[in-house]
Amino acid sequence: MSNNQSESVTDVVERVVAKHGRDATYMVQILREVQEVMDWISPEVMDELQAALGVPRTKIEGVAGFYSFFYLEPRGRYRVLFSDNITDRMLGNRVLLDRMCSNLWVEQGKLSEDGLVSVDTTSCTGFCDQGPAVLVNNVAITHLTDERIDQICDLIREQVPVVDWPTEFFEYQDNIRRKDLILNSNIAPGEAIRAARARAMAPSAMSLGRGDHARAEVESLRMRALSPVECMPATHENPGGSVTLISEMRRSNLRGRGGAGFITGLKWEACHNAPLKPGQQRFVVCNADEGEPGTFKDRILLNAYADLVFEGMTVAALAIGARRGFLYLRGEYRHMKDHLEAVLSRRREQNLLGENILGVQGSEFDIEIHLGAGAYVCGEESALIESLEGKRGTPRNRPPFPVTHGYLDQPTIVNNVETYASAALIMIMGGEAYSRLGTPKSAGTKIHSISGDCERPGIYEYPFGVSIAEMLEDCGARNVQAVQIGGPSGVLLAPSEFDRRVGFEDVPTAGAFMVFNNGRDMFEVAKNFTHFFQHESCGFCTPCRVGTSLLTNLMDKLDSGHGSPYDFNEIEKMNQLLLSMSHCGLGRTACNPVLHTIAKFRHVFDKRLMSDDFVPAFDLDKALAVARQMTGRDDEGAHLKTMVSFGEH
């Protein structure tokens, strides 16, 4: 991941676009693995990839321009990202972070004089639980303290080499803390592949018992599943087996786990009965681009439970008729590809993925990862496909839907790594087993990822329909003023609220739960989330790019003391201005963290308020801070000795 000077730039782009078939469509995996060898995109890896690609140098800049971890101009041997997540913030990161500045001197977000580092924040890392953390050439570290950023910069300014430093440095753990089904689950690799085989071939002698018969019977079918199967796989050349697959999950009731709930069954089976035209072919795609700040269960998934994503995968495969799928893998998360392409590796050797899978001639379907790179609109689908494609990851307009219409316009269902877990589980246990774990309307269990003030942060996993007040007691949390639930995007529950209940029919949540004690400013945490919509914000549409902003703006305008309630009714109109406008989910929901929070905690609001009728806009000595800080000045002549102030009455 450093600049690799026997190798020209001629060179590099050659292998890279060479790797990929010269396929403009993995643009975004080509500019990453040219960056990664070359520091950054120059103008001349610029001039190479239009050569090379034979695409108009206009593409390639908008795409490489469109990603914050895509690099324009030179950012050093060694990039270092704080996470900027509220949770983070809350352990001290920002302390850390100027630490780390100061003793390097280099400024927040520039390169170093000598052209060394460039420190600067991301919006989240995954790391919620085990903060504050970092990114050090995409490799995360973990509980950061004052000596460990001074044993950094000492590796820096000794310009060692990354992969040379501590290997305690780069440890992090997992911290699951409750288990439930999926945790707790422990096939072995083909298992859940064997079982859908095992219900394609024989429908009618799979559906489980009820009462003291379905443990037998799940027993019995898991034993059937060990055993070879010699029959025709569940793709669109046996209709009838996808059927019975996609009847199995219908049964199960199982609902996306990525936030939108939607139920799994009823979009696999749209995607089986699209049409193809020729040449054309239907897709699987994972979307493990959790980027919501507060959640990282994904993370530990793909870490310790990739067998069993991948399984799920392909059950689902088996089940549409598809023969390849893609795992998208959020950029933060770069240092896990090297462990999921080996056990994707160990797969292929299995007979678990690739040609003739378990030896079933026909039977066709294969991973690739394709990696993000630092973009949090692509959690969304359609934007996800967009990036998939090679392109700015903006999201498309809907209909028609990628069930449909996905990927390069074809056939595709997009899931969470969750949802595929519970899928390998589905074809194990059934659809009838499974819908009975949660509630009527919430079938099945869901893992949470806690963090903030409580004692034990991780991962917890539950049935659906457990309390809240439940879950802040299972993680020791203590003297609880608030929790967001579902990340910035989700709500924000009072200690009233506390008995309410997870589940599609009260509190829905794609997993993030943060925690937060009587000792926090709610005001703090609004604000966090509100430069976190605008700094995610695409720019596609005007309303969410110019709102987004303006929200900022009036949160910062209220935190230094100027605002007045007028500013509460501008807040309600940007948005009633972004519901009614915005092009996708990010700005429908930008407002909710500011309106929750007013709607709850108003107290925290009203004591920034200088006036109650008087609208002050502009500080011009606050202003002049800048100036005063180049000239070195900050004594009482250096200030206006009266604030002048602009406003509206």
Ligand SMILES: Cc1cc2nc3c(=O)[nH]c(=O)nc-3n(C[C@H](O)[C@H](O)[C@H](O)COP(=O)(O)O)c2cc1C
Second form
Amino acid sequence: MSNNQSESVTDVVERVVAKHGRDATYMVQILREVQEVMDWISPEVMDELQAALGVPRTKIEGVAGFYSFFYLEPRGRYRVLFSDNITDRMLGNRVLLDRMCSNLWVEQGKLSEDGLVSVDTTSCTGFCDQGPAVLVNNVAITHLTDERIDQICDLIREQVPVVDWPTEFFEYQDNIRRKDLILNSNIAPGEAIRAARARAMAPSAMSLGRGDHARAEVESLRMRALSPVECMPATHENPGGSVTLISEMRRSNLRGRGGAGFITGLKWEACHNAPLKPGQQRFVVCNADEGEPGTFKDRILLNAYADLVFEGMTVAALAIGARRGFLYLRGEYRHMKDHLEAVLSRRREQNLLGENILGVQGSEFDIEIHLGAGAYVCGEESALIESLEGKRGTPRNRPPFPVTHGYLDQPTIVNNVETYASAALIMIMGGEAYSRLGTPKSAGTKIHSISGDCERPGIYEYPFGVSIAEMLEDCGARNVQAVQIGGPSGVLLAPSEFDRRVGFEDVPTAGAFMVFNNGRDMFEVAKNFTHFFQHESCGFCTPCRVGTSLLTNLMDKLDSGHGSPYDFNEIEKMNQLLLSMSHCGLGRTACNPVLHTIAKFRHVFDKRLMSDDFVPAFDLDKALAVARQMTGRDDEGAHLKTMVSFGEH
Amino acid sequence: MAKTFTIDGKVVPFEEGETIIQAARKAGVYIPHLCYHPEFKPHGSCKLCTVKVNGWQTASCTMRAGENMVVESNTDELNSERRTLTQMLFVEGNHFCPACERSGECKLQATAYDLGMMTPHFDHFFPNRAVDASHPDWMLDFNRCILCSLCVRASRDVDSKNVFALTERGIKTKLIVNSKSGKLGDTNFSVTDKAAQVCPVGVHIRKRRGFAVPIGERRYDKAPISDLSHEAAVEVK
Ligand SMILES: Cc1cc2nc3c(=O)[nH]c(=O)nc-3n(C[C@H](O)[C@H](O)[C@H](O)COP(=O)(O)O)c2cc1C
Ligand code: SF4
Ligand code: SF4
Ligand code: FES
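Since we've got the form predicted on its own here, give me the form predicted together with the named molecule too.
Up next: the whole complex, starting with the chain shown before.
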């Protein structure tokens, strides 16, 4: 967390690299752990890494340069990052940021003159229900107030190590407001794995769907021929158990909770059926990147229901025949790592992970935690896998898909945290019973992260099919102008649509639910989201790399009163281009916030339009900003407003 | 019977494992492209080669051909979107074509001409990128880099040197070289490297030889880039 003066650069790098077996696929983990001690990735660190790992410098620099939490320039011993989601803005984060900057005498985004501290913004850190929030050296502090900011400034000035700051700073709440299936569950560790085993051993025809009959018969014959121990779904040795578990999943109709809604059973089946080349194995990956602004439900699941999630991953491992699993935890959730590691070790002691799980010979599975380092795109499953392999988080060309060519080109399932939690419960209650929850096309329950203008922000679990109006009522939202569902890449709903219902057949969502009351300027919302996409574009493909920048420039142009209806056509055209040519979902959804706002809240754009015709984006006064900064002037004479005011009067 | 699919109505045979662009060029059908090069693993990043396969857009340099696929490529809709992509690439970097040594040989310029790009349309970004002239025989003018990664792939896969790589992300993505100083002169790059021969634009420049071919006789003066006759000459130097 802070400099340990006694350890040299060489020692630190050597220790960290050795810990990871000198394996460059751990590059992201290695960079993070080295930086936690050294505060940044200095040229000397790079030299040592190059020598210790035996990889080209370009590889290290390419990876380090990709992730926003790695610093190739000094950023101080205290690195403060203000979460900058629209919900943080609504709670006044900008005022607090300015307060801190002036208190510490530092410019946003720059290193303080004494090299002690830097203050900047970062994408949503997952504390929208208790913001404004910051990360200080990757540790979260929520509920910021003027007083707290001043206290933090004092601690930094006095150079108190972050570990010694008052513990109440680091307290945060789960804020669980409505429980249903998952949040009400209270299973004993191992219960879902035992239930899965029991199912795998006794595949009664009753529990099978019609299409599975023939296969089930063959399967049960084979089962009977095997001794009890062998017929455990002990990883790869026993495809019989796998088939039963996968049919159970398919019967549940569970669809992925990470956004795309792919049928989980089908994904597991495809991975299970993918051929293995000699030396290859299958992998289970849990996607805890939770980068979609406004989403924080996976944080709560991992904080309060970690066993359930790991149980689901273990069941998945039994089903597809995997020995290794990864939890890809977003860098913003670094503060949960110790807790999660503790749960994992306890589970190993309880014989729920590791070798001979629950005493079954040959049943083997373990989970490693990999941390991200500030990149929303790493939530995209193939980018996530690249990151797991220690590379830049660039989405892959697909096909082939991860189920056949995933981690290190081997069959891999990637599922959301909530998907695994649901899978564990399906093993206990059965797919049939699960499928009866929710709606016909959206089985089960969904956990929502509610934030913004409401009395009771927090976590709400509902069966699918709940209406937006009901959710607004429950969280105590009044005078609501709009709700953004599923985050910036989701949909913006106006009051006339509040009778619509959550579900894949109507309003799909990955879990974000941001409420905006009548006092909010919806243009600011769209602008914030547009900047988010620009900041998070990985830069791989032309349309998104350049398009998201053009779009933010356009929004800023409109904001400064230089827009015209001509620009709306430009946005529409840009959207078409990004939809048809982008490499991944980020680019394809990057125009959504602006398009939805134009369609539903056109007036917020109209009031910013200066003329009915085209107006050039070039702004002479703005171009002089650099000169003003250099001369330290900001008086009237240093501005070129004259032309505009002539026109107006 | 060879398996076939159609591009804009024309029947194109293909072999198992071939991408759409590979099969197309064998059949004499040009699909615009910038980051694709027949000798390297496709990258799929510039998106110029996007086609519609059974109604869905996809990059033809990474998409494998399939039996009976219906591919659209030379349509107004796709060409107009490709033109926008070239405009984006032009405004993203600093491309002062009249002063560029590679003018007339540049695939970005030639592709833009061929697609009928008349103006940059968007506001220029005017990024601030320094030129690297540290190498005795070679110069890198990063102002023109379109991040196609061809020199990266060539140096890694053919020269086994890893001289080049991309770093940063988003609009800040940039090309770097493999040395502590960040200068080409401090790498083991050599002018005989494959990486020296693949840049589709004018980043990689040989020193002490400029404007050798007179205007009017340069590669794309003679025939547009869509004329497949000189594809072999361009790409298999
Ligand atoms: C830009 C982008 C970001 C994504 N972020 C996440 C994420 O943070 N968490 C997640 O579970 N899925 C995310 N996804 C979806 C994943 O690609 C993938 O579909 C999902 O992890 C599959 O799990 P599921 O089937 O359980 O939903 C993202 C997709 C895209 C295109
Ligand atoms: S769409 Fe954006 S995020 Fe996705 S690959 Fe392209 S540049 Fe990267
Ligand atoms: S220098 Fe040329 S070949 Fe290399 S990435 Fe840039 S444009 Fe491509
Ligand atoms: S040529 Fe296919 S994406 Fe560039």
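Residue numbers count along the first chain shown, from 1. If you superpose the two forms and keep the largest set of C-alpha atoms that fall within 1.5 Å, you have the rigid core. These numbers come from a predicted model, not from an experiment.
Asks: Superposing on the rigid core, do we see a C-alpha displacement of 2 Å or more at residue 633 between the two forms?
Replies: Passes the 2 Å threshold, so yes.
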